[in-house]
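First, one chain by itself in structure tokens, the form predicted on its own.
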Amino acid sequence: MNMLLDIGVDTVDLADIYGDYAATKLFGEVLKADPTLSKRIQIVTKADIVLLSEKHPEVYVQHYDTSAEHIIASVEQSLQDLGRDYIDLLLIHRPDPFMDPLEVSQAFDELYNEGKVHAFGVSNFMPYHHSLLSKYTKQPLLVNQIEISLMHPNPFLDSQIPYMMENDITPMAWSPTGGGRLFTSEEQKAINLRLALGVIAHNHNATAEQIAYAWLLNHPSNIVVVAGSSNFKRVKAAVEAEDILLDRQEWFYLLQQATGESVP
């Protein structure tokens, strides 16, 4: 963690379900080993997915739970696992078709007023999901963590990114290299993108991976990249990509390879 802090990475993205409900507790062990870390980092975590797991034998169907009881219990468990007094940012992990937005608002207010969560957002929400929830919550939904990459450029072309820009919502990009498929897949799209990335990387004296990150970071919506890797070199590549400035034609050249067609 200290190596990450040294290069300016101070935010950790977690969720209550990661690692079959074990990741938050494991990270808590890291914080316990070096108590100074907790004040130097920001924690993002998520709640509402309920997995089938031996740890929860009472669950017989995977589902979402945005009840106030579940959201509050998830945060309480995360705080216990992390050995912290508060979460910096809490996200609703997935849109819940059985959601009562008033219950979510109740949970958010209670957690905020008690100082247990400092800010709120969502994850994987389409604009209509976000507008519904934000209509009822007193706490602003500052972030939407969605899948965005050259392998999945849809948010730039549908209403997702424009909606976030219009409403001052920060996009967080999970799977920014398509779950690694951008550099490992043998599908034609990935092959074409690798060739295009190589050309632009050469122009900038950079790596293809850095250009893939820069393609996201250069967008005026101020995307935050969630590297999603335990490999320090890959996280460092994402940080270094912040200094790469693509021109408009380079950005559209990569978009063309991502979609397989030129803009109209």
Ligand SMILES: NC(=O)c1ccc[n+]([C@@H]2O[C@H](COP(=O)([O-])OP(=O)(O)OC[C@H]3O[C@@H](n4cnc5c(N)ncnc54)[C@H](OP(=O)(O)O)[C@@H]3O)[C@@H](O)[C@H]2O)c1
The other form holds:
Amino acid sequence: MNMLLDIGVDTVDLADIYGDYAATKLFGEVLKADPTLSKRIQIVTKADIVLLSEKHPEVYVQHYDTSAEHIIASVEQSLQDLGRDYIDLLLIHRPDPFMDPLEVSQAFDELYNEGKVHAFGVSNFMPYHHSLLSKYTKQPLLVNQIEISLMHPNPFLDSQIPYMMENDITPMAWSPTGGGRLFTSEEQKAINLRLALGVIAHNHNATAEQIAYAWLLNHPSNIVVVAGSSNFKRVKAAVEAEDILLDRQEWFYLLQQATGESVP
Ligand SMILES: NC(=O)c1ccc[n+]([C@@H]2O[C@H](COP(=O)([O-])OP(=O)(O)OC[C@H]3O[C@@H](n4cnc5c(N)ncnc54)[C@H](OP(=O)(O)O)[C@@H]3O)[C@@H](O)[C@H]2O)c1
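Structure of the form predicted in complex with this ligand, please, following the form predicted on its own?
All chains and molecules follow, beginning with the one already shown.
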């Protein structure tokens, strides 16, 4: 973590369910090993997915739970696992078709007023989900963490990114390399994208990987990339991609490879 802080990466993205409910506790061990760390980092975590897991034998169907009781219990568990007094940013992990927005709002109020969560957002929400929940919450829903990458450019083309820009919501891009498929898949789209990235990378004296991150970072919606690599050099390359400026034609050339067609 100290190496990451040295290159400016200070935010960790977690969820209560990650690693079959074990990731937050594991990260808590990291924080306990260096007591100075907790104050220097920001923690994002998420609640509402309920997995089928041996740890929860009472659960017989995977579901979402946005009840106040579940949201508050999830945050309390995360705080205990992390050995921390607060979460920097709490996200509702996925839109819940059984959601009572008033109950979510009450849970957010309680967590905010007790200082246990400093800010709120959502994940995988379409504009209509965001619009519904934000009508009820006193705290603004500051971010929406969604899948965006050259392997999944749809949010640029449908209403998702325009809605976020219109409403000052920060997009966080999960799977920015399509979970690595952009560089490992043998599907034709990935092969075409690698060729195009190689050409543009050559022009910028950068790597193909950096151009893939720059394609997201250059967008005027101010996307925050949630890189999933466990390889320090790859994370450093992603940070350095912030300095690469693509021109409009380069951006569209990559979009064309991503969608398989020219814009009309
Ligand atoms: N909100 C949600 O619903 C949601 C859903 C999924 C994920 N997330 C969050 O988003 C984070 C990132 O997602 P992700 O892990 O799918 O993102 P990602 O950064 O697109 O994928 C990471 C994977 O790609 C591999 N990779 C990266 N660059 C590569 C390269 N040049 N060549 C070969 N392999 C490469 C990494 O391997 P190495 O480790 O070997 O580099 C790693 O296995 C997750 O950790 C999670 O926090 C959120």
